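The chain that follows stands alone, in the form predicted alone, written as structure tokens.
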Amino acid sequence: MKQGWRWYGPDDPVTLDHVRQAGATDIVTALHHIYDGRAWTRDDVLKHKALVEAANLSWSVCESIPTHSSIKTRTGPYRKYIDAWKDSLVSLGKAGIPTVCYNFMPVVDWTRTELSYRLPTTGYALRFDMADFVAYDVLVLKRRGAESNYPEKLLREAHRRLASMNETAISNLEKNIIAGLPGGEGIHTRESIRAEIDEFSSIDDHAMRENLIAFLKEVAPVAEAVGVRLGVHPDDPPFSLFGLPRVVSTIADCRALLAAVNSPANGFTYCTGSYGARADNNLLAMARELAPRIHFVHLRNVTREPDGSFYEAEHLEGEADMVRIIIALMAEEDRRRREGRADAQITMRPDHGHVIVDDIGKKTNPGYSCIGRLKGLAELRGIMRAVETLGVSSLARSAAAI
């Protein structure tokens, strides 16, 4: 697989000289300067590749083309919205950019309650504690029906939970919710939440997914025609969040996107991190179901609880069963080239990292700490290489009789 790594352009602290000392080849990169649905340009790609070619790195993935709310619920300006998406797609694909990365979650992007969750090994991690996250809802942000969605034993700790926080835990609380995260599509205040929220008042997971599957009949053909492959992002979390639809969280719902949509270009970003916050996906069957289909791969782990709480845990620990996935998905790999297809090889990166050693305290974007990220990769990189040096098929047997 190539070894890629997330970079958010010039401001990111970790500099493409940073990830060449980690030994990535490849950038995942946006154009994070424009984001806010307008088309980008094939000038404004090539300017951007430019500053990661004059690295020696190869800008493989565009994660993400920003999704606007209006396109997710077909209403308001959604046709402009989709139309510059298209644009967007068209000057990724002539500047040589093979693979798009986007996301369909409504409101909220990728979400977690705490960004600096303390670990036995003394380094820092991400989480996501669902009774943080149900004080928030129901009782700071005060949704309206929001003590339907939740159990009455939930409901309890949260109320004992949101006692314990003084104003400053519960303001850092809202931020880590609403704030934005990196990558992420929508910065938001109380109100613009409770606002936004409310536009989806009427949409079902029924309605939301014929709304993706409109936006994909529409997009697929541009980017077969300009060669490139899209990778749908799971929900993070995959479940609901604040009552609202989200509808690539399980094997069923990707089932149900390549059934509508029989297009090449129409895949996955097969994410280990998403789908393994939920006890009833099977990641390795799904990366050998999917594997066709699969695009781009992001590799990281999480420890869940019984709550549904989580957290990023290390690449070879926690739910996922990292050695046998690469092992599949170097296997499909094998596979596609023995076919001959020209996107044979797939680009992975080390999703998240812990804060560890000198980073602790440094200035990070949550989740893209240097040091967490390049210790993820290393290790990764050595399972791939055993994968390697032992022989992929005879690997990818074994791996399927256990």
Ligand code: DNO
Contents of the next structure:
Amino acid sequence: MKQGWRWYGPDDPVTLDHVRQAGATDIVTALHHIYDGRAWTRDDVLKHKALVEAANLSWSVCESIPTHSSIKTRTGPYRKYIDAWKDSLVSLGKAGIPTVCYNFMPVVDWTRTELSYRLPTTGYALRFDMADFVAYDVLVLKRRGAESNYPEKLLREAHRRLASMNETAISNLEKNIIAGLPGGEGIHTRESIRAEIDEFSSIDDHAMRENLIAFLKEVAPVAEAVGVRLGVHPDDPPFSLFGLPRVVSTIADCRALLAAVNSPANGFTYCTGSYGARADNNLLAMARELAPRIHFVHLRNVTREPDGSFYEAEHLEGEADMVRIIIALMAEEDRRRREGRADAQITMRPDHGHVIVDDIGKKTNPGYSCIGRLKGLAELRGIMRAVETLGVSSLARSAAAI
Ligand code: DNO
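What would the structure be for the form predicted in complex with this ligand, rather than the form predicted alone?
What follows is the entire complex, opening with the chain shown before.
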């Protein structure tokens, strides 16, 4: 696998030199300075690419082209935004960026309630706490009908939680949930999020899936024409937030997309952390089934709790069986090589990292600290090297038998 690293551009406190010191060879980035749905020109893309290449790295994945909310509702100015999306795609393809990640989450992109959750190791992780989220949704945002989305027990716990929070704690919770995490597309105030949730009021899972499929039917042929592969990122977390539809959360969701749009460009960002936050997602089975259409990989781990809460674990701990997953992905690379596929090597990146060691107290992008990710990559690289050394085909056979 190509060892990738997410870079937010020249303002990222983790520099391209740091990336090389971490041992990554490939950069995952986007034009974060033009992130409102406007089209990226080929020139914009080439300028960004030159920065990456000047550091002797290669830009192998665009994560992400932003997908404007109107595309998800298919109302208002969606036509203009789909055209801009296609223009950006063409600019990326013509500049030689082979893979594009995107998501179809409504209103909020990836979401956590706590950004500095103290771990037993004394490091810090990101956490999604269900009771805190419900407390915000029902009691702070006061979304209409929110109570009916949650069981009694959780509502009681949410009341208790809110009662224990002071104004600062409530405002931090609100900021964490709605003000947008790095790379995310949903940046809101209390008023704007209410308005945007309302825009989705007539859209259920079925309608949302139809809108995603309609979008894919338009962009996949363009991707094919310019030699780009698309990887839809799963919902994070992979269940409904704010009562809104989420349609990239399970293997059934993935199958529906494959069945609807039969193009080699239509594929997945296989994110073990996002899919892994649901107990009914079998990560290894998903990797094996989706393998031919996995175009990009995020490797990270979560520890789940019974009420749906989770926190980000060490890369090799938590729910995901990282060794077998990597064997499955490397076996797919092997299969592609035998088939002569140009995209035989899949780019992975160590997704998120704890805040540890000298990063504690420094300004870091939530989830995107240097040292935590460096440690994650080192551990994952160790597995890859062992698999390579021992031979992926024999390991894949025995891993399949287990
Ligand atoms: C978070 C990331 C997301 C992801 C987008 C993909 O760490 O996984 O921001 O990039 O949802 O479009």
